[in-house]
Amino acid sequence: MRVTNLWKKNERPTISFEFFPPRSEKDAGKFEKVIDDLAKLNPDFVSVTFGAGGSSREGSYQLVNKLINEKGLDVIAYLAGYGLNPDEIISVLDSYQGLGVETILALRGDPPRANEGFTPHPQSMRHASDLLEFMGERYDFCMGAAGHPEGHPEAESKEKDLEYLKLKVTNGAEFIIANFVYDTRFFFDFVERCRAIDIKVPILPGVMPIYSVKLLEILTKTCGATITEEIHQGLARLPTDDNKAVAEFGIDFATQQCRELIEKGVPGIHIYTMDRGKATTEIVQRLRSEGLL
C-alpha cells in the first residue's frame, strides 16, 4: 500500500492508527486485544515505531509482520536512522520490502535515553533528509517525513525547521504526518507556512488523546506540544485522582480535534494509540456516527 494513493482518490478522510512495539511479555498479551479491537474499525492503514538507535528493531518488524500477515492490515512501518550504519539501514529496509511493505516515514531518531553508552555508529544518518536521499538511491518506497507545527524541541527557530522540512520533500518525501497538537490552530498554521514556501505534498495531523495527566505532561513535554489554558481548565474541574473522567474528557476534547480537523478538509486523521484501545474505539465510533468519516 503506497498511502499517497489513498488521498488521491479523496473520497473521504482516512482513519489511521500508531502502534508501538511491546516491551515485555506482559504488555504484548494486553496488546494483542487492543489489535484485535482496532482492526475491527477497519483502519485505512496502521503505523508502526521504529526505537531509536534500533532499540526496538527486531520488536518492530515482528510487529509490522503480524499485522500484516495476522490481521490484514496495510502498515507505514518507520524507521529511524539515528546510529545505524548503512548496511543496517539496508538490512531493515530489505526485511520490510520483503514482508511487502511499500510506505516508509523516515525519521532521525533520537539518542536512547536507557543507554547512556550508546555510541551512533560514524556512518549512520545525522538527519531524516539524509535518510531520505539514502533510501530514494535505492529503494522504491514511498517515503514520508514527521513535521512539527509548534517547531522541533531542537530547532533554531520555527523557520529554519521548515528549511529542513522542505529539504526532506526534495530528498523524496511524499507525505508528512504532523506532531500533535492541542490547539488545531497550530496544525493549520503549519499548513498555511508549508505552502508559502512549496511544500505541496499531503500533510496528515497527528491526534494524541489525554489518556491520564501524567502521560499529557511527559509526552508535552517531549515533543514541545502547548497545553492549551482550555485543557488546563477542563482538568481543574476534575477531581484530581479521577483517571477514568480524565480519559473521558481527553475522549471528548480529541473527537471535538477531529471534527475541526475533517470540517476544514484535512486528508485523514492519525492517532496516536499509545497502544490503547478505549479512546480510539469511541473517537472513531462518534466521528462515524456523525458522518465524518
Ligand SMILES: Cc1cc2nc3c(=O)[nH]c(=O)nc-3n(C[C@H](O)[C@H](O)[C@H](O)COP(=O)(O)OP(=O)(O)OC[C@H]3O[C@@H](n4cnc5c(N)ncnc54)[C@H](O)[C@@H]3O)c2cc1C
Contents of the next structure:
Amino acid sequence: MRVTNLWKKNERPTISFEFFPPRSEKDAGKFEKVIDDLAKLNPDFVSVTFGAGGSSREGSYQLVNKLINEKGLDVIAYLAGYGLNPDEIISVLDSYQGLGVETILALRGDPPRANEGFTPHPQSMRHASDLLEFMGERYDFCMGAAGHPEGHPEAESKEKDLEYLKLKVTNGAEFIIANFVYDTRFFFDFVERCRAIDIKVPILPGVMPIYSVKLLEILTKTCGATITEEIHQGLARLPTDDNKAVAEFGIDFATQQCRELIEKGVPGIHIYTMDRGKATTEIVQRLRSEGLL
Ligand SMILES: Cc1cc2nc3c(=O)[nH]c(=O)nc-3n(C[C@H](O)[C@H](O)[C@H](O)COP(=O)(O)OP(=O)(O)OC[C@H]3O[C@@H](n4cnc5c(N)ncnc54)[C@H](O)[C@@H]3O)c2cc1C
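Form predicted alone done; form predicted in complex with the named molecule now:
Every component of the complex follows; first up is the chain already shown.
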C-alpha cells in the first residue's frame, strides 16, 4: 500500500495505529492480544517504529512480517537512519521490500543516551533529508517524513526547522506524520506555516492519548510537547494515584482532540498506541459512533 493513494480518494479520514516491537517475551505475549483487538477495528494501516542504531532492527522486521502476513494489515515501516551505515540501510530496505512494504517513514532517530551505548557509524546519515535522498535514488517506496508542530527540540528556530522539513519534501517525502501535541492549535498553526512555504503534501496528525502521568511526563520531555493548562487542571482534579481515572481522562481528552482535528478536515488520525489497546479502541469506537470516522 502506497499510503498517499488512500488520501487521494478523500472519502473519510483514515485511522491508523503506531506500534513498536515488544521489548521482552512477556510484553510480546500481551501485545499479541492488543494487535488482535486493534486489528478488529479495521485500521486503514498500521505503522512500526525502528530503533536508531538498529537497536530494534530484527524486532521491527518480525513485527512488520507478522502484521502483514499473519494479521493481513497494511503497514508503513519506519526507518531511523541514525547510526546505520549505507549498506545496513540498504539491507533493511531490501528486507522490507521483500515483505511487500511499499511505504517507508524516513527518520533521523535520536542519538544514543549515555547508557544506551552504541557508537554511531561514521558514514551514518546525519539527517532524515539525507536518508530520503539516499532512498529516493535507489528505491521506489512511497516515502514520508516526521514533522514537529512545536518545533524539534534541537532546532535552531521553528522557521529553520520548517525549512528542513521542506528539504525533506524536496528530497522525496510525499507525506508528513506530525508529532503529537496536546493543543490542536499547535497542529493547525504548523499546517498553516507549512502551506505558507509551499509544503503541499498531506500532513497526518499524531494523537498520543494520556496513558499515565508518568508516561505523559517522560514523553513530553523527550519531544517537547506542551502539557496544556487544561491537562494540568484536569489531572489535578483526579484522586492522586488513580491510574484508571487518569486513563479515562486521557481517553476523553484524546477523543475531543480527534473531533477537533476531523472537523477541520485532516486526512486522518494516527494514534500512538504505545502497544496498548484499550484507549485506542475506545477512541475509535466513540468517533465511529458519532459518524466522524
Ligand atoms: C511520527 C514519528 C515517528 C517516529 N518514529 C521513530 C522511530 O521509529 N525511531 C526513532 O528512533 N525515532 C522516531 N521518532 C523520533 C525522531 O527520530 C526524533 O524526533 C528525531 O530527533 C528527529 O527525527 P527527524 O526525522 O525529524 O530528524 P531530522 O529531520 O533530521 O531533524 C532533526 C533535527 O535536525 C535539524 N535538521 C533537519 N535536517 C537538517 C539538515 N539537512 N541540516 C541541518 N539540520 C537539519 C532539524 O531542524 C531538527 O532539529 C519519531 C518521530 C515522529 C514524529
